[in-house]
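To begin, one chain is listed below as structure tokens, in the form predicted alone.
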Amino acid sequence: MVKEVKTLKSFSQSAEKFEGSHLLCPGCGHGIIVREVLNAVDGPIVLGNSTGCLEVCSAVYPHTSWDVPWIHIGFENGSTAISGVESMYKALERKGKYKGQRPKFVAFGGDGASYDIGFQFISGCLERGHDMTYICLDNENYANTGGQRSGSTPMGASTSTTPAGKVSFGKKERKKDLPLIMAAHGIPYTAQIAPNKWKDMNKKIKTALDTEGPCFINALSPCPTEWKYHSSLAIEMTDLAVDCLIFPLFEIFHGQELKITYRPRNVLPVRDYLGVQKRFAHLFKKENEHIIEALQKDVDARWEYLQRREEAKV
């Protein structure tokens, strides 16, 4: 059974099933997103997780954050390990060798093992039709390895390979919209969420446990080792991450009608949230203000498009 959460009192009234005892950065988004996936589920779960900072901060033998059944494996194929639990399930009970409750079934990656590396085999997943839900947690690079820049690294962030300097302004490429790419699946339900907006989250977490087929969840989290922030602000740089519309929160129903859930009341400029994270210090000075424009405009764009498409219901 998947609940929704209503009030902050009954969250923390949940059974804790990831533990305090990690070595997750002060301040990083994946414990708050972990906590409450796992809080919304009374029944039983399997998880699977690619290889990332949630993996190495989690299973330091012999000990272990998990109280459920989690299954470590390489950057790319978090998402197959868990479609193939998921087969094994099905088959079992076709062979009426099971006949408990189903577990849900969710197979967690950063943005590395999801924009990058894992990219194929959660598209394979995705068409295969498995009843699960993959989720990403974007915090915009490799930060378990260094810094590096990702598929999901912003334009003009400076990383481990993109370094800002004399003759760069850091990374050239803009990120890659992995949510509307999955969508395009076909699949019954995608979403985008964020910590600060936790009922959103809780809402969007409970829509795609409950919904039969594969389901892809993009959630924001914040990195305050290489975005470069102080590890009180975690939940202020999501509310600025949405609140500026370069995060928009929204789900799209089989990969068709499209739903924004969050709008904000004022929107914000850009350069607000990223004046506050020293990854992007460098833009702005004069010679990279263009690249702070051009960001602006992009995220002007692809608002107008949201909006365009929620109205078209397409």
The other form holds:
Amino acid sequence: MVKEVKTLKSFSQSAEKFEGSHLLCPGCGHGIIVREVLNAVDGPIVLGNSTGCLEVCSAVYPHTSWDVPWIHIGFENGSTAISGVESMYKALERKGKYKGQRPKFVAFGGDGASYDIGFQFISGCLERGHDMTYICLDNENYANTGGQRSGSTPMGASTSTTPAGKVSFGKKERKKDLPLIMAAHGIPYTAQIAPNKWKDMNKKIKTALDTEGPCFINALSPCPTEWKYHSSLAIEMTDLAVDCLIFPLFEIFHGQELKITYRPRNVLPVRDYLGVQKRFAHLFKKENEHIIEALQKDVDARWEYLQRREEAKV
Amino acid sequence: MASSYHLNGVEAWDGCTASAHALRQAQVDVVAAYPITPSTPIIQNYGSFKDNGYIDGEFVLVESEHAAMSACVGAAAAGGRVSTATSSQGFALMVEVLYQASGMRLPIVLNVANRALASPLNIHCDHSDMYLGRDSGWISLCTCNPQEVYDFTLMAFKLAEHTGVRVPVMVHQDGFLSSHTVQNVRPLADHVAYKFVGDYVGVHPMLDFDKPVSYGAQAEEEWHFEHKAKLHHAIMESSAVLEEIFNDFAKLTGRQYNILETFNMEDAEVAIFALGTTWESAIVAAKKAREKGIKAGVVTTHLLRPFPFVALGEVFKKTKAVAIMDKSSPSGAMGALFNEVAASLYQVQGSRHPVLSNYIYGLGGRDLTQTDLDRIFEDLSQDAQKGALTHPTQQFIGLNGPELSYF
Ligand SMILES: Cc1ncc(C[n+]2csc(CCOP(=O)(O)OP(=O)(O)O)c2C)c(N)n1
Ligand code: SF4
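Same protein, different state: after the form predicted alone, show the form predicted together with its partner chain.
What follows is the entire complex, opening with the chain shown before.
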């Protein structure tokens, strides 16, 4: 039921369920990821959305960009809204009041909605075992409210609430490891995806939607506006992120079996990624160089950890 | 198929059991819930109905009240009958989503066993949570005993789902005083109750894939106001629908409800206006006051929202003094209910208004005694004779010594 997209051309030929008339910034990763999810599905799909860029840019009354049933309640509860829809489907199906094909249930939330305020809600949905896929659009900041730090913002990034200044190098804390926390619920499927690796992304979306039970996907979503780079470079940004291993691509089955799905032939230093985004520009000052080193150390250690888990099949 | 439950003509139920049976009989499709005293037995009873095969619907045990209402919103938008229950802090946690539910015009029914709000933590009844949700765009029904809880919960589905209404409804009962007090309740047989409530009629269900619908879009200054105005008008018009439902229910059961319930108001010179269980206590006091020659009456409303301000203005047209009883802290103002009644009197143009006074009582479960009520009728009687207040407009009754304070 979920299509495997073998060529880029077949994407362009599939029916559009997310219309072009949205208000996302040019080059925003959110639109790319959403379209790839919708293009991957043939049958009925229901979408939930947390408050954030995607929601405010796609449904401004009386307009909507969505050609599929879609719901937004609040910032934290997009996941739970979909768990409610899924529960109603189960009830109506059991009572013989719903006769169609079993729909796919998907919730989108930004990293703010997922790493922070909606964390408990997602955890609840995963624990209860709803048949749904939660997709975090991880642009590493609260973009909709003007680029504040989130639990996903990398250490050293200058954001509107952690601006780099005379006595500050930007955000002090490391990025929360959300996919691994979510996988620890023992859910059937967890993955990280990035839009540049579109085949890998399509395959993982297909796996998640075809898997019965709760699945979690963390999607790197480049944000030219808040990362501060030219909007034509979205895909190049994700190329750099995966090639310097700042955003490794992997999947985890049942919280137990980790597989790395992309190994860069030439691993790049994180400096290459940081250097092209203004949110990290201040790190290249002499007094902040140690933050780049710390970030590189973190990235190396995490990659090492992921590899060891893969090897040990855990 | 869920098996049907054998009920006797009269059952000994507390308010929580009564509402759980009403949810079961309405064949709710999704209940998403989280426990909090004193509403907990509603979902416990419901859970046992589910686990014993009396319920076909989904029972979703979420991780918080915020999630409970969020799941209810998703489920209701999907297109089916939805309900939950809560109290106090749980209600407070739901408030954000209450506005979202009413804004989307989703006919959810929420049973609330009213309880005080912390701090200090307290599990007993007052109406602080009821007033917290008062302006959230829900129709708000008040009840005074387990029979009314049962009857009103059934009627709430009919009201919320009425195609001319489509507004969520909360049914209030006094925590412990009603929720845990066992009384005789005359239930309907399962099939009769379900027939009364009727099948759920979907309006823009999300699970209709031929007509995809977007729920919860943002509406800025061009449209937000219109949505709120429409919601307000739907709520205002719902009282006429409720009256029809009352009449249909009376034909079925012989129990005739009215939006305003009055006791001895035909010739009353003084009256107490109070919500929930206090209605019955005040009737006892009014009878005693009559024996002493005070022309005492009592008024309550089954509707906090929409507030029956026109009818109230009429009811108090000839009354000389009215005490408005508020079971929540005014925190720097006149009591919430006092303000509602005072405003209502201005609906009746040109008439003399009764002398109004405001009694704050029962916070955190403090008992309201018959002695307190006797005193209030005495106060009112003096006000009526003088044609003016003979005491401060606002009084706290039943307080312990004034020397006790938090700081
Ligand atoms: C309860 C609540 N708190 C705060 C907000 C304000 N708010 C709306 S969107 C948002 C940030 C969204 O960030 P994220 O989830 O990362 O999504 P993005 O906009 O980056 O796509 C915030 C703080 C809100 N809508 N609701
Ligand atoms: S601010 Fe960033 S996330 Fe928001 S629409 Fe623009 S590019 Fe996309």
